[in-house]
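The chain below stands alone and is given in structure tokens; this is the form predicted on its own.
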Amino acid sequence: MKLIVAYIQPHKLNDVKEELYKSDIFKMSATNSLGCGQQKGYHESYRGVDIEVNLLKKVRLEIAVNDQFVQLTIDAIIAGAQTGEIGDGKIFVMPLEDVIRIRSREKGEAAIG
């Protein structure tokens, strides 16, 4: 079992969801986040004052998957999020020690579904 965490551009969320659905991956959590990386932000002027914006809007996806779905999930995220430009995002894959479904008390791979 793995926990896949991906940071993507907000406008690519629907594209990523469509690619995940095509790969039979339906369960995920999505939250808005702020972050910076290689983009380093940008400067803008507001009422004549120069402002440095270095925390950019991103969407954080968290997807728990069984081992046979890890590569499918990664490929789907890349297919939906990739533009070839700086700022496309990152994917982190972490081991998932245990999962428990609260409703039925199922554990492990059965709880992920």
Contents of the next structure:
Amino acid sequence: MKLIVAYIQPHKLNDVKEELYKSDIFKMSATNSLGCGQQKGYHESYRGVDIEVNLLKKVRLEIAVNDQFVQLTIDAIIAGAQTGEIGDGKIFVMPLEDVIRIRSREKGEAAIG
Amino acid sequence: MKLIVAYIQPHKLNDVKEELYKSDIFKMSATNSLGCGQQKGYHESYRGVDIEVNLLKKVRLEIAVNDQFVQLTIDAIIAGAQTGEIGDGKIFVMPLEDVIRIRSREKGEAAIG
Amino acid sequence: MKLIVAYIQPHKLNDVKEELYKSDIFKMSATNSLGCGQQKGYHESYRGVDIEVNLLKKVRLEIAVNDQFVQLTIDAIIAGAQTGEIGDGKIFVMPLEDVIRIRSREKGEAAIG
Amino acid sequence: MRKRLFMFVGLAVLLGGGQLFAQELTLEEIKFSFDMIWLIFAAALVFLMQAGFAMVETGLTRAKNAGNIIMKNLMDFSVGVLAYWAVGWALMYGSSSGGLIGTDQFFLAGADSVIYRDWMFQVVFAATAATIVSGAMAERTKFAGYLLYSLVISAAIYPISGHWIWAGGWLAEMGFHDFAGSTVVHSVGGWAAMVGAVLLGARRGKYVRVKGKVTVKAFPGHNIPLAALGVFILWFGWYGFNAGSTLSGTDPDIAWVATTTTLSAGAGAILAMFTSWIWFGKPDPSMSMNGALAGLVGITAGAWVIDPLGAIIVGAIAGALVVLSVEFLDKVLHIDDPVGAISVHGVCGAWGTLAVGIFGDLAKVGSGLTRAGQIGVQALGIGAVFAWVVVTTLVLFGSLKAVGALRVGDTEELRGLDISEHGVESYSGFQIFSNM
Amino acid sequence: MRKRLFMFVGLAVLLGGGQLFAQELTLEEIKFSFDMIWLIFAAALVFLMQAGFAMVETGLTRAKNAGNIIMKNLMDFSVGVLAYWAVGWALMYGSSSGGLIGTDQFFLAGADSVIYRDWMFQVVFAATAATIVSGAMAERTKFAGYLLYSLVISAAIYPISGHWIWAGGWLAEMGFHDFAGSTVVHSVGGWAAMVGAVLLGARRGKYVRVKGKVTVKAFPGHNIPLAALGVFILWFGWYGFNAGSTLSGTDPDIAWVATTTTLSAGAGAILAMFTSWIWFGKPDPSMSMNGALAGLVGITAGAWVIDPLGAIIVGAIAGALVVLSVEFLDKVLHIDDPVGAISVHGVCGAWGTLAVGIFGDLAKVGSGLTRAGQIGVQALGIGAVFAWVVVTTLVLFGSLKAVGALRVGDTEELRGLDISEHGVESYSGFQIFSNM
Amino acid sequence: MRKRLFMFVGLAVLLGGGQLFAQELTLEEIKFSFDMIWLIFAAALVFLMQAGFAMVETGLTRAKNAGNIIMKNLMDFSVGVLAYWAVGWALMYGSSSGGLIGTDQFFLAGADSVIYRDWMFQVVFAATAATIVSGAMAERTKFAGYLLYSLVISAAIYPISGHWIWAGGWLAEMGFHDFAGSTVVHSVGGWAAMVGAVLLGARRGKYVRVKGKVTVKAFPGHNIPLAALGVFILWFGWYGFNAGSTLSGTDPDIAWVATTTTLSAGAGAILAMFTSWIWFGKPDPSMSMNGALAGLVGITAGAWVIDPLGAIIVGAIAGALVVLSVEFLDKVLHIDDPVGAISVHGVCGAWGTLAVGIFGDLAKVGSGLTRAGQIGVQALGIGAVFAWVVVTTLVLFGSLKAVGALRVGDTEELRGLDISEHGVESYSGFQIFSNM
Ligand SMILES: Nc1ncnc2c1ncn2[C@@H]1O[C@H](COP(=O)(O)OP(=O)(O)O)[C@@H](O)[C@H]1O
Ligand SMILES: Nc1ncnc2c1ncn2[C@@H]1O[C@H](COP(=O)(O)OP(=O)(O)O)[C@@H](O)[C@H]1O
Ligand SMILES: Nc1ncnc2c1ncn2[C@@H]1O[C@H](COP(=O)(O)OP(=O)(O)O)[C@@H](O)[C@H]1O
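In place of the form predicted on its own, output the structure of the form predicted in complex with a further copy of the same chain.
Following is the full complex, with the preceding chain placed first.
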């Protein structure tokens, strides 16, 4: 099992969700995040002063999947989030040793979905 | 050492904390999160329009523990968060290679608590 | 590759960022978090009632780095965040199996920076 | 030289035994002073309705567009006052050409203190009509286009139909009665809002067509307490709007008007609450707020000629009507009006105007018409103003659309107008899911 | 036919040399006009206090209940105006039956412009009393139960004790003096709030019993700027509340009343700040705000008979008192009052009423009593109203509790009343730790 | 005994055929009543400006200091009213000693209803001057130090220069004209703000020196809707501020003043918007808001002597000026004024005062001076008040700085003043990046 963490542009969240649904991945968790990356990005200004927006708003997705779903998930995220522009985001894949469903105490692969 | 990530219902946070305290687990970090899971959940409506609340509010807990504490932590979380209803949440267990206490530069098992 | 997760005091974020920049680490993601740790901390009071602030505000940093950067990153975080007082925070090091740049589909070490 | 030594003057007067004033202050000046302070006080209250609209509209839309809504509300007033000073007043209250349009007093030429007073009281009404529209067009309109719209409605669209009714124009001649502006102000704003919302199209993602079936989505407002504050401020301002429309500080009916206004608003809020409760299963806050406003808009035309019980009925019907209308526009017609402006101001404005015919004391209306006749004239007025506003705003918004000045691009809309149109965020530091 | 051709009338008047008015406007009409615009103006200001209460209560409670608080504030006014129109006014100002209760003028039958004017001024006071309660019962009361409560307090509880004092009832006969309602309005609201809070019980997690010892927890308000705005709005409204209670636009004491009101509020804020500073180590914002309100409530009874220095003393004591009272209710009695309504309105209302006896100019009070006698009568009035309100609200809230209509369930409370009672969120898109 | 049986009195009057009043109400009393209700009404409106300032300042600074700003605004008013009651009024309006300072009426000794009325109207002006400063010194000033400052400006600094101009002092004697206080109120606040901001130094991280070059950073305000609400409330209050400054409820120029005030504010907002649009590429909301305020401040001195077209020009220039001034102070002088108070109140206050000389109707000004002479006197007044305020506040803030009571420590500043000075959070439960 893997835990996939993806940083995407906030306004791409719906597109990514749709692509994931298409690949039958329905479970995920999302958090707000501020990201520092290659995207030096658009400049905001406030009262005429440029705001050094080097922490840009991102959405952080966390998706736990069984091994055979990893590539599918990655592809779906890319399909939904890619524009080709700097700032599209990153995907991180991490090992996941166990999953427990709190409701039923199910464990492992059975609990993930 | 493991990093335990748990998604629970927001209003169960206090109960979970209490259960963890009882097992002498005092350190943790909590974040707000939106979760997509089996829980299609209650419907909110706004001005008569159903809101497709497929991103439900969850609290994401992150607890780094030594190996012998893993089961204890899982049990405590379940004790505090379980209601038997859909939406109770999930627990993820991930490998943790190192921990460093910023204050003292202590490392490893000594730094975790 | 490793994923480094660090909890620091919110008001140290700028210092940490500066130290990371000095070590040529430019990419990171930050989230708000509430932390429970050794720091029983300052007491807030509201209308004369002590608030049991056992969930203190922290910033959670997530930095994916190649192996040779791990120590450098840890040192930079410590340099920026250490005050010697309780509450300075923790650093967690986790294994990272893969990284994908959404924009270009680059993978692995090349995608991290 | 004018000094602020008023207290000494005051003392002198007290010592001087009144002789000073007996010489100074005539009865006509007394009457004039009553009207002056009453109308300026009322005008200030109506001005504050700008804050009310700004808060309601901001609160009921999404955080990522809050600064833009604010800017629209600030600038439609600012542009509006200059436009109404230069042109609007003249077209509305200048000497009438055939009951259709005013023709002089541009730039308030030749104004005396009476004209300044009346202009002050009228300009805030003009600005109210203008600002209604920003709510319905929220979250997707180009800022520059909106500025232009503000100019035109305050300079021409509002004043001309206003002339027909409030300046002795042809509708007034026929006996049309609209005490404080259910039609003159609110419907004008409401119909303009409708045309704007239709030409703009819905916000991205509001109506999703899946397999031929349209699913309606809700974009919940981001700040209900602010919206509620706006509603209270509007209600407060309405005491200036309606009671001030007695146009006289010595009119004993000031209290009557305030009473009917209060009762209608209360009834509107209650009925909207129960309607939403029955219909959706829960009493909906934003609908109840709309209900209070619906009651206020509804009684505006008849506040002076409808009695308290009548006012409660008018308000109650408006409260139910506004919920039905919001539902109908959203679920059936798929017109995307984020704050319910078309229903509150357009529909309930029309209802209130009609209600004058149905419930009004004909003697007080004073048109000499029969009840059926009065209802007919009221309906005619509603129709005439509807036609006028729809046609002119179709041209206005249509032209803006044709030159691409009406709607922002998709990415701008998704990111939010605060960043794309103004380069700022409204809630800096707060963590907000701005993608929703 | 009524046209909005006021300017021409105005012009005619100016040209006509006053003759018009010399015939038209008598001195009594002038007096009447002063009272009319003054009272309607004051009523509008008091109305705005609804916004003030809504903002204070919303700001000092948690985000997950914001929409519910808003709804309560909107609906208690809306329900209240209808109730006070139908029944309340009659019970309060109808012909007295033995100094105990009014008996006619139901549905404002037979009202003329004086009655409408007075109703308008009185209804906003009734609504103030009603709305005080929502703060103390916040975050756990069932919405439907609250609606019923609103109806009863506006229709009966408030009007009847009001009759005793402001309509020539038995307390008035004895010489009891309550200028603008420290007891009539504020204490009534405050004691009702107390009974409500006690019968409801504390919010879940507020008082935690660990090993026989009760630990008190704080639930910090979620929006201090909004609460502060509410306080400023209330203070503003108080100029209508107190200065308007001269009931006459020609009373030279309007300025006196405004002055004592201002000074007492300032002293209250300062003393509350210092008290909290000394006691808790830091100057507490929400306590200082409560202090300003305490000063305002405290001077309300005596604003007309207490001089500026006295007003400062009354306000200062109220400011200190409110902090002590909040502490005492919370830490000793464990009555959970999220916004301090019992202390501000109940306790400081009683204090202000007593202060009339202590500091009031007896000649102005005009009861013919000695100072000790006046203090006695004031105390009697405080006690009588306390008893009346406690008994009636015990019955009212007790019945609601008996049928399970008083308090929401635990899960509802934890989730927040916005979702459980209204199915909406108030700050959509914001990331909020709603579990705290 | 005072009962609230006003309706019966009213009825009696109506029945009694006016005889009652013919005996009762003299013409001088009528005049007096007009002035009374007008000034108290206006005072209430000006009071509400405290809420406006509080919201603007809160909205334009960071969330972590919101409660502190609120406390400063609440307490500078509360401290200010007591100070102005005890000392300020006497120094300002007591019998003049050589046109320099008032010398009697401490603690309002010997006041009658005229004095109370005038005190009420004046105290809110004094409080306005005081509260301007909190914005410029926001986010880094010690609370205790600020309290002391509030005391001194309300008790002495403001009243003394006010005496020169509004109480027949030496500047008034020379023909200096400042109708409602561009200089007396706004510049005094603005210059004090400037000295305070300079002595305090910038907020940590505002001006970062990298390799000898200073980079200017922006700290965006955390709540633009709240700031906008504040601007609308201020604009509303300004109708009391300016129109009330006719000091008479029978002055036909009330409408004129309201008109020029409205037009100038509108022009200011528009020009500031366009200036920011051209300069920064986008129409900046907070600058446009500053522009509306700049227009209001600008016309304050000349609202009575400048005509509508002149008012538009004055406002437009103020609107452009405020943007340039903000830029200049920030980018060139590196004076850190979080809300633009120095530019809005100091600079545009000076501009408005000068504009009286340039655009004012000299006959109405009535000083007997030539245009050049009037401009000269206006400039002299601007300079004299500038000097007075700069010197006195240098001493005041300098002393506070010397004893370490001016600025909080670095950690306190980083954590936010809400936690470090008051031990609370203002937005409990919200996730906020408070480090930015
Ligand atoms: N090494 C990293 N560690 C943690 N977060 C990262 C890292 N690299 C990128 N991110 C996250 O991904 C987001 C997008 O990265 P960016 O470099 O701007 O995109 P791109 O790779 O398309 O140029 C960043 O804003 C940040 O949140
Ligand atoms: N595979 C997953 N990846 C990431 N988050 C998940 C996953 N499954 C569940 N979650 C999180 O856990 C929460 C609860 O899951 P849900 O399926 O509703 O509960 P249950 O398993 O009790 O039915 C979700 O809202 C989501 O935040
Ligand atoms: N075992 C842990 N699991 C998760 N988060 C932790 C853990 N230990 C510490 N933290 C995070 O780090 C923060 C600082 O920890 P704390 O113990 O106060 O610091 P210190 O080690 O300097 O005493 C905590 O507030 C919490 O957010």
